[in-house]
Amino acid sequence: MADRRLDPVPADNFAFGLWTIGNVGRDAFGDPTRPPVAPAEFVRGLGRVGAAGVSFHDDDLIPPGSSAAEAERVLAEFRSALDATGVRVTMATTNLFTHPCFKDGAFTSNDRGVRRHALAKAMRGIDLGASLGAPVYVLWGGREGVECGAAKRPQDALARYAEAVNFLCGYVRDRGYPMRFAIEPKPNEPRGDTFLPTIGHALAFITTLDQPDMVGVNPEVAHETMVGLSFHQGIGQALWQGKLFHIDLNDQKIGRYDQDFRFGSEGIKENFLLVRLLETSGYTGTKHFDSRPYRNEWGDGIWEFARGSMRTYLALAAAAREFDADPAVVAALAAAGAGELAEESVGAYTPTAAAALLAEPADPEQLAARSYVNERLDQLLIDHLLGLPRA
């Protein structure tokens, strides 16, 4: 086995939101089981471990309800923090979901007081983002959704979501800001059914709009799996469409809530194929974990926790990349014939190719007989996640 790197540096752009190491441990059945930290420490902290960046809702970097006088002194403390760090900010985003005037939604809720007030919080989010150099602004909708399905026309809700993403997207280009926006989609929890809720949804969603450049996806690793659909396959698509402007590392066991637990704690298979599809798709984005240390960690065990997490994530790589250097890897993908999907099956239609197409013979059962050899390719992959001897 080759050697392995496994401390991070700020070159492998890792990062983390101010919500993530920093969580109290607050749960739906219990209180805080730890204090907060400060943004400015939340930065210092990232510093010493080796990240890049650092994101934030609006809500977590100004406590609402901060004086003018406040909201200076944290933002001054952050910024001084950053410029000793060099840690960037990578992500900004907005808090649509916890005040109660959200409850019914914020760009769908069926109050059209509220979809304003939304809109021009998400505005003010976007010129403090903007201010610390964000470059992405996700727009999570945890509130967007239903649970009396009979009070809200899907298509009326699609029409308000559409038209708050566009009028967003004009605000920024008459800003002039170099910023780019990432829907993040998930299928429930807050709200018992949520609108644009995989990134398929998503995908489709965004070619409705009217700058439908400006807009990608930030799929987050828990909120596909949480219903049983293959993360790995649906970052395969957003980047096949260039759509993935940004995305949230963590994990999550099948079927339950969101539990955000730490990068490669569960699924360590389909994190596998999710870090060798990212390490050779050409994707230069962040790589954020929008994750939280277990509720009954304390002290340095939350920053143990981003060391994980980061750490696991660079074990996988160098195992991907051990795994697509192995010859039998290499003679296993040629006999399942993957670099042949590479290929074009017919190319463009004419006339002419369609008419040789029919004409040309085929031998279904010929065809039928060929042997993919998928279950030594996969136990080849096996083989390296486990670091056993070659067989």
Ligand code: DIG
Contents of the next structure:
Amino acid sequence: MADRRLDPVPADNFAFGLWTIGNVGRDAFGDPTRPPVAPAEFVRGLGRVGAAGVSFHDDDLIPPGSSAAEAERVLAEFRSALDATGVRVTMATTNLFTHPCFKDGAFTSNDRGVRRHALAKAMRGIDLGASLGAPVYVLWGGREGVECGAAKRPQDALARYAEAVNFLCGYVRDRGYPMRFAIEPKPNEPRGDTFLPTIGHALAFITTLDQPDMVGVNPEVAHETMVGLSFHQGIGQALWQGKLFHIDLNDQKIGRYDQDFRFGSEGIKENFLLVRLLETSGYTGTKHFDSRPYRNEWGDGIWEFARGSMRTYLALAAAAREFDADPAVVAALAAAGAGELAEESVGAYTPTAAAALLAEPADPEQLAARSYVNERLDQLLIDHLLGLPRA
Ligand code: DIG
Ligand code: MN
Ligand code: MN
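Starting from the form predicted on its own, produce the coordinates for the form predicted together with the named molecule.
Now the full complex is given, and it begins with the chain already shown.
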């Protein structure tokens, strides 16, 4: 293993949400296990561990019910910590899921008053995020869904969802904010079934919007993995469609509740392929962690969680570079035909091309009689991950 840089620097563009490292350990079955971390202290901690950015929900930064004076104080301290550390606000979002008024949804609540309140709260969150320079605004519809399917006609829910996103795009344009939206899919939890459950659903939804160029996706490792989907394949489609505006890195076991584990702590092979894809696809967005320390962690252990998240990403990026520089891998990729897949099959339709295809002799038996040499290629991947000597 060549000398790998494993200590993050701001140029690596790592970011954490206020609700992540500072997660107090509350879960559906237990009370908080840790004290909260104040936003300004959180930013100073990010500066110490080499992170570049911080993200927040409106309510993480300014607790609901804060007086104007308290909000002013929190903001002043937050801004001062940003200035002192050089940490940037890289994403903002709205909490449209904690308050009981959102129990039937926010943009898709059956109560029109709730839907109008959710839009106003999102607009105020956008103003806050824009005032702190957030280039991306995430829309995670945690409560946009159902338990009782009869209660919401899916077409009506999606129409309300699209109406809300269209209106918020209009607000950002009207205010002149240099900001784009990123929809975050999730299949379920806390609702029984969530609208826009996967990357695919979100990408299709975006095509129906008034300003689709303003809206991309913010996929999360855990949310696709929960339901057994390949996260790096989903990221590949988002990249192919130019819609990977942001990403939520963490980790997860298939078929479990949303675990939001430390990045790289579970699916090492899938995360190797994810990091290799991000690093070789020109993704220049924030490498954002939406994850939390184990509930039984305490004290500096929460910053060990932060350091480990970035260390593993950097280690996987180095391993991916070494993998692709290995002559044995280059040969195995060629034998697998990886480069051939990048060649056009036929190009745009013309009658001439169609005639040539139909006239072209093909022998399926002969086409079938070949190996794609995937066993050798995949073993080389495992060898690299395990640091094994060349076989
Ligand atoms: C949960 O996966 C969601 C919320 O934490 C937040 O709205 C979003 C930001 O990344 N992810
Ligand atoms: Mn999650
Ligand atoms: Mn998330």
